[in-house]
Every structure is written in structure tokens, then in C-alpha cells.
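One chain is shown next in C-alpha cells, namely the form predicted on its own.
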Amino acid sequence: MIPVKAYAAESAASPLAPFKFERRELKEQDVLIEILFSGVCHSDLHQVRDEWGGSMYPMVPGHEIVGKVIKVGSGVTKFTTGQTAGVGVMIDSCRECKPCKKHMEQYCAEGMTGTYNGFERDTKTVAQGGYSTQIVCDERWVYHISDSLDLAGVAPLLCAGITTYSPLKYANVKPGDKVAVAGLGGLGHMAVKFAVAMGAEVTMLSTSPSKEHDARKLGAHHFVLSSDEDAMKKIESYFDVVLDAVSGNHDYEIYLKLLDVSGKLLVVGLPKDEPKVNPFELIKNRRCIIGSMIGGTEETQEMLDFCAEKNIVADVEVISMQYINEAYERMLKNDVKYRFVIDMATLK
């Protein structure tokens, strides 16, 4: 086994701290890495907090993760020690229904593994994620990562970076498509750099005023108050696609009245509560309501690759592993720009 120091939550009510546990040894396909970064998605404080229920204890979050390879499995084909690797949301799948042998398998039909909270489908111990000093994982589910990169920026790609960048691509968006983007944060910032990298014309809609000047230092060509009624009828039917990545409860009406014919509204913000859609805004235009949930273990690769022609990465703020807890805090106040990314040398 292969000893490895971490942070983790013992309970729901529990601040993270200093945990100790072990990593399986290496079969024939796996891949040891020394993380090097580890991202801190929303969705790490809501499965710390219990916030969707089913969390499970001692909980090591932490699924965007950036390292190093030390070790591989005597099977391994696509990695070698000493080059960059990542590992994102997912660490395994059943590999046989339609959804995995399309290399979909976040869609897979038994349930992805998710890399933390979950249950590892050989050993069925308790997966844990990057919140710690080593992470194995079978090489389907590791990425290669350019060197050319910021790696601290790197991690956030493996989550928030395929959660925005999946929809745009299936909604096929292209140069002199009229994209907009609802909510500014971890997942809307890194929709603007896709879309004006695939050359869209793009769109921040905000009820922010103050995110106006950072939209613009994200690519965005125009910024619309969102709580403006009078800004907002002026763009009725105006766009091919909107990316609606809020979090907080809101009405899809108010997107789906932007879409011109055939526009779509891409969803990959999740609020607690439903939304509400009038389907008469659904037959205006024929527009339509798609949701999306990250990307498989191909498209995820690509989106690496396309970022590292384009020289994209996350606007992230690094802290110490030490600082987790008061970063959470600063999460529920929306108070980062606009991703917390972990540096792992301070928990060695």
C-alpha cells in the first residue's frame, strides 16, 4: 500500500483537516501521480457539507488535479514517469454499455466512479480525491497535460474547464456564432475563453455592473445588466446559443427569450431549487433546453490540447492546503476570481 498525506472532513459539521490514509498498490493499468495542484470546485464544499446527501466520511474531496508521474503499471501505453498528467471528475466506469464504448462514460449507464465519495468498483473501498500528496488511477482516466502551461491553472480544466467547454462543442459553436453567458464565476469565466477561442461573438449577461470590466478582460465583445428589462429586450432573439452556468434559482425564461431560431440554451448551472420554463418560449423560435455534465475521457483530452494551442487556463488564486477552510468561507461569499487551486507542497 502507498501511504499518503491528505486533508479530509470527518463529518459534515467537521472543518477539513490533516488525514492520513493509503493508496491501493499499482495493477497492470494504473498510473502514480505526485500532485502537484488540486482545484477547489463548489461541489467539493456541498459533498464536505452533505449539501446533496449520501456523503460519506472521512471525505478527502478534490477532482481537479495536476501532477507528475512516478510510477506505472507494468500495462501502461500512454504515460511514462516523469511527464505532466491529470485527473478530473471521474476515475472509472462499467467501460461496456453504449455511453462508455462511445468514450462518454460520464453518461455511463451504471453510474460514473467519481473520483472522491464513492465507491472504487474493484476494491469497493471508498475513493479519495486530490486534496492529498498522491492520487492512482487507471490511465484511461489520466490526461496528458502540456508543459507550456500554468499548471495551477491547468487544474481547474479537469472540472470546470469540460463542464463549459462539452456543451459549446456539441452545440457545434463556430466563428460568427452570437453566444451569451449567464453567470460570471468558476464555470462562466471559462465559457467566455472557449467561446471567443472558437470564435464566437460573446456576450456576458450579468446583474452584476461591476463584472462588466472583468468580462471584457476575458474576451467578452459586449456586457448586458441581465436585471435591466430595457437592455434585455433589445436582445431578444439575438443568439445561437446561451450558456446559462448560475447557480442560484432563477427563471429559464428570461434566456430562452434571447434565442433566435433554433438557438439552444445550454445548462450546466445546478440551482437548489427547479426552474421554471414556459413552453411557450420553448416553441417561439423552436429553441431548446439541453443539459450537460462535464465530458468523457476523449473530449476531455481534446479540451487540454485545444487549450494548450489556444494558451488557455483558469484566472485561479493559489492558497496552502492549511488556508481550505477560510477558502470555503470565501466560496459562499462568491469572493474569488475565480478559482481557488490547492498548491500541494505545503501538505508535504
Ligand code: NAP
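We call the rigid core the largest set of C-alpha positions that still match within 1.5 Å between the two forms. Positions refer to the first chain, counted from 1. Because the structure is predicted, anything quoted here is derived from the model rather than measured. First, how it differs from the form predicted in complex with the ligand.
- Superposition on the rigid core between the two forms places the CA atom of Thr84 less than 2 Å from its counterpart.
- Shown in the overlay between the two forms, fitted on the rigid core, is a CA shift at Gln134 smaller than 2 Å.
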Contents of the next structure:
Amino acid sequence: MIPVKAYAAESAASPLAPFKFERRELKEQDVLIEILFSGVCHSDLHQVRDEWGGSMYPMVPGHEIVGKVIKVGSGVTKFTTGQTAGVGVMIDSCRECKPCKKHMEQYCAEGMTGTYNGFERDTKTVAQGGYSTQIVCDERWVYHISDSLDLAGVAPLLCAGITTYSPLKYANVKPGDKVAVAGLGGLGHMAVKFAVAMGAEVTMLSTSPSKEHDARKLGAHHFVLSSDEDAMKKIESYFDVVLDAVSGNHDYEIYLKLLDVSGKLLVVGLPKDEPKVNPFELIKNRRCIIGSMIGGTEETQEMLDFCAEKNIVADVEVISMQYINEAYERMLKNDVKYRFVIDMATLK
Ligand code: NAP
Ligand code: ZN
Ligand code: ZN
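Switch from the form predicted on its own, shown above, to the form predicted in complex with the ligand and output its structure.
So here's everything in the complex, that chain up top.
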């Protein structure tokens, strides 16, 4: 077994604190990664505080992982030691069902195996995430990372990046399309970068007036305060796509109203309470709501290669492991610019 240091939550009410546990020995297809950076996703906070139900403790969160390969199993073909590699939100799936065969493992018929807060498929032990010094993962769920990019900025691509890239691609966003992004946090800021890179005219919808300058720096062409009813009225029926990356409780109606004929509301935000949907707003303009969960293994590598080609990384605030509880409190105040990333050297 491989001993690792980590930070874990012991219950929904307890802060994250130092924790030690062991990773499994490498199986044939496994890669051992020394973790350099670990991004902090709002899903970590939702699960640590059991906001979605069914959380398992002790829980080591973290599913935006970047590091160096330090050992490979005898059957590994994709990696050699010394290479830079990443792990995201999934570490396994059934590999046999229709979505798995299409490399859309996030929609595995048996349910994908999450990087933490679930059981590993074969050992049935609780999987633990990236707020730790090392991780063992089957090579199918390990990605190549270009060394030309800033590694702290790459970590958030493994969740915030793929979760916004995938639905924008699915919606076929192309030059000239009008795209709005709701919620300027980790996911939202990546959505702006991707939509701009895809050639769209991008509008940021935010509840924070202080974020206008940053939204424009990220590439957004327009900024609208979502609490400003007059401003929101002026952009009704304007957009081809609205991407909802909002973490807090909200209804879909204010965003649905903004969609033009056949417009799509792409939902990735996962608040605690269920949003209300008014069917009259849906039938108007033949609007549709599309949910999207991260992205599959092939699409994740495609997204990472796209980022390397276009020089796209997340805007990050690098923190120490010891700062994590404060970081969570700031995330709840919408005070993240625009992703906290833990420097795992601070845990060693
Ligand atoms: P984050 O960094 O905390 O950003 C969320 C942003 O949403 C905030 O900065 C704020 O932006 C806005 N917001 C928060 N509460 C709001 C409310 N009540 N009404 C309107 N806007 C509000 O969170 P994140 O890490 O980007 O994650 C966003 C959501 O996506 C979370 O629910 C997360 O669990 C989910 N998620 C889903 C997937 C998936 O596969 N579908 C993957 C990862 C994460 P402004 O200040 O601009 O208003
Ligand atoms: Zn995430
Ligand atoms: Zn499957």
C-alpha cells in the first residue's frame, strides 16, 4: 500500500483537517501520480457539506488534479515516468455499456466512479480525491498535459474546463453565435474563455457588479447584472445559448427568457434546491434545457489539447492546503478569482 497525506472532512459539519490514508498498490493498468496542484471546485464544497445527500466520510475531496507520473503498472502504454498528467472527476466506469464504448463514461449505465465520495469498482474501498500528495488511477482516466502551459492554471481544466467545453461543443457554438454565461466563478470564467475562443459574441450575466471589469478582461463582449430587471428585459429572446454555471439556488426563468427561437439553456450548475421551470417560457421560442455532466475521456483530452493549442488556462489564486476552509467560505461569498488551486507542496 502507498501511504499519502491529505486533508479530509470527517462530517458535513466539520472543517477539512489533516488526514493520512493509503492508496492501493498499482495494478497493471495503473499510473501513480505525485500531485502538484489540485483545483477547488464548488462541487467539493457541495459534497463536503452533504448538500446533495449521500456523502461518505471521511472525505478527501478534489477532482482537478495535475502532477507527475512517478510509477506505472506493467501494462501501461499511454504514460512513462516523468510525464505530466492529469486526473479529473472520474476514475472508472463499467467500460462495457453503450456510453462507455463511445468514451462517454460520465453517462455509464452503471454510473461512473467518481474520483471521491464513492466506492472504487473493484476494491470496493472508498475513493479519495486530490487534496492529497499522490493518486493511483487506471490510465484510461489519466490525461496528457502539455508542459507549455502553467500547471496551476491547468488543474481547473480537469473539471471546470471540460464541464463547460463539452456542452458548448454539443450546442455547436460557432463564430457569430450569441452566448450568455450565468455565474462568474470557476466554471463560468472557463465558459467565457471557451465561447470567445469558439468565436461567439459573449455576454456575462452576473450578480456581482464588481466583476464587470474582469469579465471583459476574460473576453466577454458585454456584461449584464442579472438583478437589473430593465437590463435583463432588453436582452430577452436574444441568445442562441445561455450556459447556467450558477452554484446557488435559483430559478431558470430569468435565463430562459433570454433565449431566441430554438435557443438552448445549457445547465451545468448544481444548486442544493431544485429550480422551478415555467412551461410557458419553455414553449415560447421552442426553447430547450439541456443538462450536461463533465465530459468523457476522449473529449477531455481533446479539450486539454485545444487549451494547449490556444494557450488557455484558468485564472487562479494559488493557496496553501492549510487555507482551504477559508477558501470555502470565500467561495460561498462569490469571492473567487476565478479558481482556488492548492499547491500540494504545502502538504508535504
Ligand atoms: P463557483 O466558483 O463558486 O461559482 C459560482 C458562481 O455562481 C458565483 O461566483 C456567482 O457568480 C454565481 N452564483 C452563486 N450563487 C448564485 C445565486 N444564488 N444566483 C445567481 N448566481 C449565483 O462555482 P463553480 O465551481 O464554478 O461551480 C458552479 C456549479 O457547477 C456548482 O453548483 C457545481 O457543483 C456545478 N458543477 C457541475 C458540474 C457538472 O458536471 N455539471 C461539474 C462541476 C461543477 P456571480 O458573482 O457572477 O453572480
Ligand atoms: Zn468539479
Ligand atoms: Zn458503462
